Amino acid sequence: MINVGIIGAGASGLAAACVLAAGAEDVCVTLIEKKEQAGKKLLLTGNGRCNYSHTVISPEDYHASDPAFISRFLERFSPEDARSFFLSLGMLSAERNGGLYPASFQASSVLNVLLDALKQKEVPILCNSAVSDIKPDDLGFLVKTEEGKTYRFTHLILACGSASGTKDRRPFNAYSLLEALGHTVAKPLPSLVKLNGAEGFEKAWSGVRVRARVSLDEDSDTGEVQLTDQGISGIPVFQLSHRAVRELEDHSSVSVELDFLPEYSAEVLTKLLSATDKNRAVLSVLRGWLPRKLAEVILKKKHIYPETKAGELTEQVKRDLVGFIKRFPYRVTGHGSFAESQVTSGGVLLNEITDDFGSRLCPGLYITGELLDADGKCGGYNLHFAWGSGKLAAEAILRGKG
């Protein structure tokens, strides 16, 4: 008989568990969740949408301390793979702008699916039990929790999240339990989240949504950037915020740049400029191009009066100006926590593991989903990583690998 723990009923282990309860008769399975619902989390994603995956994954979408780890990965886990999953559950699935999403366009849909198949093959959920201690031995592991009682499993996939998202007021402690089983943990970082600066501005943009290009050295993304009182947030922030997060480890600050026009040159805004009315106002012009709070913040940085005359603008002026549309300088000096976070990057190193998310150091221990030292962008990427981590680790301990 496999007696299979998993740690975490979210993304990866609900996976794990409906593989396994779905794979043998002789197979028994336990989920332990330290939250007082399974898979809550899930019902947030995508703005309660659940973009589940994406039509194209390809390594690039991952920050990862093995790329090439996760290149076997998708060749073991593809798009279509996920979309099969959910199928062989009932749940039929949708795109929108290369994501994949439940049909319904709702969360609920994702996890009411994993959760009927378990009730279905009457696979115990556990939930309010915080797991405190792993003890392997030689009959597999012991499991105790904060609540006194234990367990014993054969097998144990250890599918515990992130603190990412979560207000929960308990620390998370998952990677001092892998630390204990003798793993090497990258330091935990949040990912996919808002940037934070100290211009001195913030206040004064705050509330502005504008469609921008913003760029960390040579990595860029462009879309809907949202201007607030801390600093920037939105799809683009999000994208490159694994890397502006890292840097500010070793950093006081980061520069990012913004452009506020992407879809047109410097060249065309500056004729554009060069021909409008002499006698129309600066903030005039600039508010048929931006948001107005937006341009009076670009007018007070290069010290331009509002209500100063087109004609009255050097062409000098009128490049710098454009310029700095362009090209806006902001500096980042912190960022959001992790509970303000989509997701964390660092993590277990994935040299330390399996292709199967097997533990090279600990026999019949897998690890999945965001304990890994393996994040990726918006869009699905993430989820996409933690149903294929479960269903791999799954389908590994059915083949008798553990």
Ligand SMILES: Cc1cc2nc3c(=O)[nH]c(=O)nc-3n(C[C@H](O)[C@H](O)[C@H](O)COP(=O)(O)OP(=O)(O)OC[C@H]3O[C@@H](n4cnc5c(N)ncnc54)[C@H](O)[C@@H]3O)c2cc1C
Contents of the next structure:
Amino acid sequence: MINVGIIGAGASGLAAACVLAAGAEDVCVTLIEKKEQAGKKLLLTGNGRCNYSHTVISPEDYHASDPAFISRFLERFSPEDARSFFLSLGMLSAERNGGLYPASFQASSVLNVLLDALKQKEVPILCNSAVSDIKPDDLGFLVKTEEGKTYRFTHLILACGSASGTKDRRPFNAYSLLEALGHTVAKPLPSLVKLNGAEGFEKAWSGVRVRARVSLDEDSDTGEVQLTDQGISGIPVFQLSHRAVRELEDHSSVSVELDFLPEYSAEVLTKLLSATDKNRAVLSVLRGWLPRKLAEVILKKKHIYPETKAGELTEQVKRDLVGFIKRFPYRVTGHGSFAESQVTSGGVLLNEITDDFGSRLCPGLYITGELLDADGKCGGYNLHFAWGSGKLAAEAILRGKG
Ligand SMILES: Cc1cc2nc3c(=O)[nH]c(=O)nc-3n(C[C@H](O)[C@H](O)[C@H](O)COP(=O)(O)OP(=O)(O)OC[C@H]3O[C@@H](n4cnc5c(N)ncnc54)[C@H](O)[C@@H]3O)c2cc1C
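Could the form predicted together with the named molecule be shown next, to go alongside the form predicted alone?
Time for the whole complex; same chain goes first.
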């Protein structure tokens, strides 16, 4: 008889529990969860719709200490495997812009099928139980909780996720549990997070949503950017945040550039400006191109009086103005907190983990999901890693059983 304890009833822990519970009659599984309910974060994902995977995934979609590990992982758990996993639990999927979602477009469908499968197999989920100590011994693992309970397991899956997106009164302690077991943790930092600056004009553009290309050197992403009273946010900003946040560790600021009219070349825009009615105020022209607040910030930064007539602008000033709209420099000096981020970068080094997500240092221990030093872009990649790592760890435990 094997007796598996899973610490953390989030995405990877629930997936692992479903595979174990369906795998063999003589496997006993227990989930231990510190929150009052299982899968709370799942309900927040994809703005309540749960973008649970992506139709096309490649190793480049992840930041990882060992990219080859991710390649091997994706060979064993593809987007089709994710879709089949949920179909086996009775959930239909739908695709939107390459992202995979439950057909209901409700995150609660994902959580419900997972919890229903566990209920059917009578898998206990012990909520309000925060694991505070793990002692490996000859029989497996002795696990203690902050609430004073002790449990014994032959195998343990650590699926504690990260501090991202949660406001917990208790500090996130999984890294110290893992370090006590001999593992090395690459410095955790918030990722998929907003970037803050202190240029002095943030209040003036606050509330604007604009389509833009955001670039950090050769990396760029295009989509809706939110201009806030603290800086910049939105998916294109999130996609560059892993790198920006890491660079801010070593530098006091990082320069990003925003192209506020990515579909138009500088040449075309300069021609349009030249061809406009000479008596039209320049602010009125820019209001046809950009949200008003943003146009005002741009003119102020370029020291151009908003009522200046288009005909009064020299060719050089027109080119400068257009260049500024296309390559608006923004100095990033900070970023959102863990609670404000969607994922955490850093975590347990992948070279300390087997391809089955087993610990190379502590036999019988498995580590899954966001606890590991692999974080994906925005778009279903992080949950894909969570389901896949949970499933592969559970299958390895089942294989080792016989
Ligand atoms: C707002 C938001 C939106 C997101 N949207 C998406 C999306 O659409 N697509 C996508 O791919 N990813 C998304 N993500 C990221 C995704 O949710 C995570 O990457 C994923 O949930 C990680 O799975 P996990 O199993 O590693 O951890 P989690 O799902 O975080 O689960 C970990 C669980 O362990 C518990 N735990 C922690 N420590 C202990 C302890 N000591 N004892 C007991 N229990 C403990 C936690 O309470 C938690 O329930 C989003 C994240 C956020 C915050």
